[in-house]
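Shown next as structure tokens: one chain only, the form predicted alone.
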Amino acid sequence: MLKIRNIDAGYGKIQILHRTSLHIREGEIVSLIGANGAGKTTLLNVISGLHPLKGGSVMFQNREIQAMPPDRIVGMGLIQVPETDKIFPPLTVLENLEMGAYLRRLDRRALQSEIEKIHALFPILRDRGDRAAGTLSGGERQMLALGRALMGKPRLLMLDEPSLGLAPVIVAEMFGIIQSLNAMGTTILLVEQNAREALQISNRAYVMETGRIVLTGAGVELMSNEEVKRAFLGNDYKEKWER
């Protein structure tokens, strides 16, 4: 579904990410870990078409699309969920679920139709949905970031950090969130650094370091590396880890 080939990428003369490939299969959720500066952010932001390459390609269902603008990309179906819940404060709960709709160009009742959906998914999202978007929470702007998203039906839904600055309670319910959307068939890249709770729930998993991809497995299996371990918890948490 998703090949991404020997990418170069950077901000002016600092190189972010070197050579850097990956794959995604339909129907799978892939995780992407690393500490904070590996570059996973800026990979995701290529992938969007947010961010120019230096070299390499994306292929998306089979077509290059490194070369096209962001909307174009969001069309096609792959769609990014930026970190810290990039939501438009003075809009509603309601419009903003409407604008994540915008390149779809529903009628009225099409609309309601896909905002029932999200609704169903956060039902919070039906409460609040006349109060401005900035008085909600983090966990609930995570949501509502979350329910625009798939408001634009992504075949592909890249997830930048969405357990972030959220209560534990909070954590569990965007991951438990996260799989019901996988097997209704949307297909999932998470980028995460909360390493033990994205590889429990990831078919395969990527981890990134300096821009590089080191490592590559099944989820199960890098959560038994002892490599992975000690790069995300140190030997004081191994305990906890294995859990």
Contents of the next structure:
Amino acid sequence: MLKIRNIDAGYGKIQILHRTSLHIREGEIVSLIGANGAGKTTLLNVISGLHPLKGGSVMFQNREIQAMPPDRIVGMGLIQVPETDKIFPPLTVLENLEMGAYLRRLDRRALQSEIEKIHALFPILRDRGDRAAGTLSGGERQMLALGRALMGKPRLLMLDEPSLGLAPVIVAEMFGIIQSLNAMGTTILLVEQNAREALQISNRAYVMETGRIVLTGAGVELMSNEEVKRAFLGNDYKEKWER
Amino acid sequence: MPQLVKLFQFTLSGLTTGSTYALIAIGFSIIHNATGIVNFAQGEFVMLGGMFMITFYGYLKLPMAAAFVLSVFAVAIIGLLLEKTALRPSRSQEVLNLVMITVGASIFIKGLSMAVWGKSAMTLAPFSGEDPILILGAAIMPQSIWIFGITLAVVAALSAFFVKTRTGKAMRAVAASRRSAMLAGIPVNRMIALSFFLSGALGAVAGIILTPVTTISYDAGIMLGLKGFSAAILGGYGSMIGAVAGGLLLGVLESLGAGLVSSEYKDVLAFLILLIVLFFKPGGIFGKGASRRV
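Other form of same protein, the form predicted together with the partner chain, not the form predicted alone:
Next comes the full complex, this chain leading.
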């Protein structure tokens, strides 16, 4: 579904991504894990058309998309929920959702029924409908951002740190929602620092380090990989010492 | 009570010019919100509006309504062209460079207008007669009523556009966060082009309704642009209510200053107010506070 080949990208003279390649098949949950500054967000922005690439190609549903403007990429169903800057603070919650469906040109009734679906998934957004999105809490913002992305009918949803800054209860809920979205047919690319939960729900995963993919494999497989344990699952590693 | 009547008279005429400042200020705000730049060609849009109206209505004798619509449309297209041919292709998208391009465009438009319409000031007959109407002892010209009415209609229509329509909401979304708008699938470049189109139209309306009161010449744009800019700063740059309040307030203060002190200092007063605002409340009346972390 998504095939990325040998991407080079960076800021000015500083190269961030070095010949990065990965692919995602339809229906999968794939996670991308790596430390801060590994280039995960840059990679997502290259895919979304926000960041120019210096070399390589991005194919989505067998079409090259690396030269397309961001709105056309969204129109094809490749939608990102970014880590920062994810909502429109001065617009109301309802308007934020509506903007997620901007390209679909729905009539009033169709738009209403799409919004209903989002409300069913995140009831809190119904109560907050007329409030400015900037007044929402961190967890509510994350739900709004996800809701807005779903309004665009994504085929492949790219989530950048969806659990960041959320209370543990809500994190579990968020991962549950991601799994059920996947069960309903949305392919998912998950970028996470919360490696354990991410790997648990993923079919496959990639590990990124300073702009390079250094490891790849099935989610559960990577969980038992010594290298991954050392780098990302700190607490587990302690078990080894105690043994 | 003649003193009080005089004050009332000054206030009324201040509100008249203030309305047009408000329209110019909204034009500044719309472009600023979409792009982050100050468009120094905004005043030229006003001048062009007056010039086109004189051409279509005064010379070509088109019906007034048709000439009005045609003039507004013509300047809106010029706004669009400014964005598409001068700003968009610029290799640097740095704010300061883009602002300098608008300064250049302003000089270019002014020069071209001098070649087309000549150097002398031109005027337009008021839309409906010149018999003043007396209200509470103060005289109000029918053109002033046109100016209020049209400004009110334009502001109401714009407010509805930004709150009710899909495109209007998308423009607000772009103003809130350009990056977020791109990720929502909003064609940001089209929204920016639209903001120039709208600002051109707004400037043109201001020029058309103002011309019968003040006359217009090829070099009138700079002063009108600066007045609108001051009004926008006074009200809070980027805010629509702020632009309207700032425009009206600036118009009234200017008129009171001219009437009670001396008309020599009319323009000085506007910039004095601008400086005072920048010194003491840089966010303007409706601004979001002075500090912004960068």
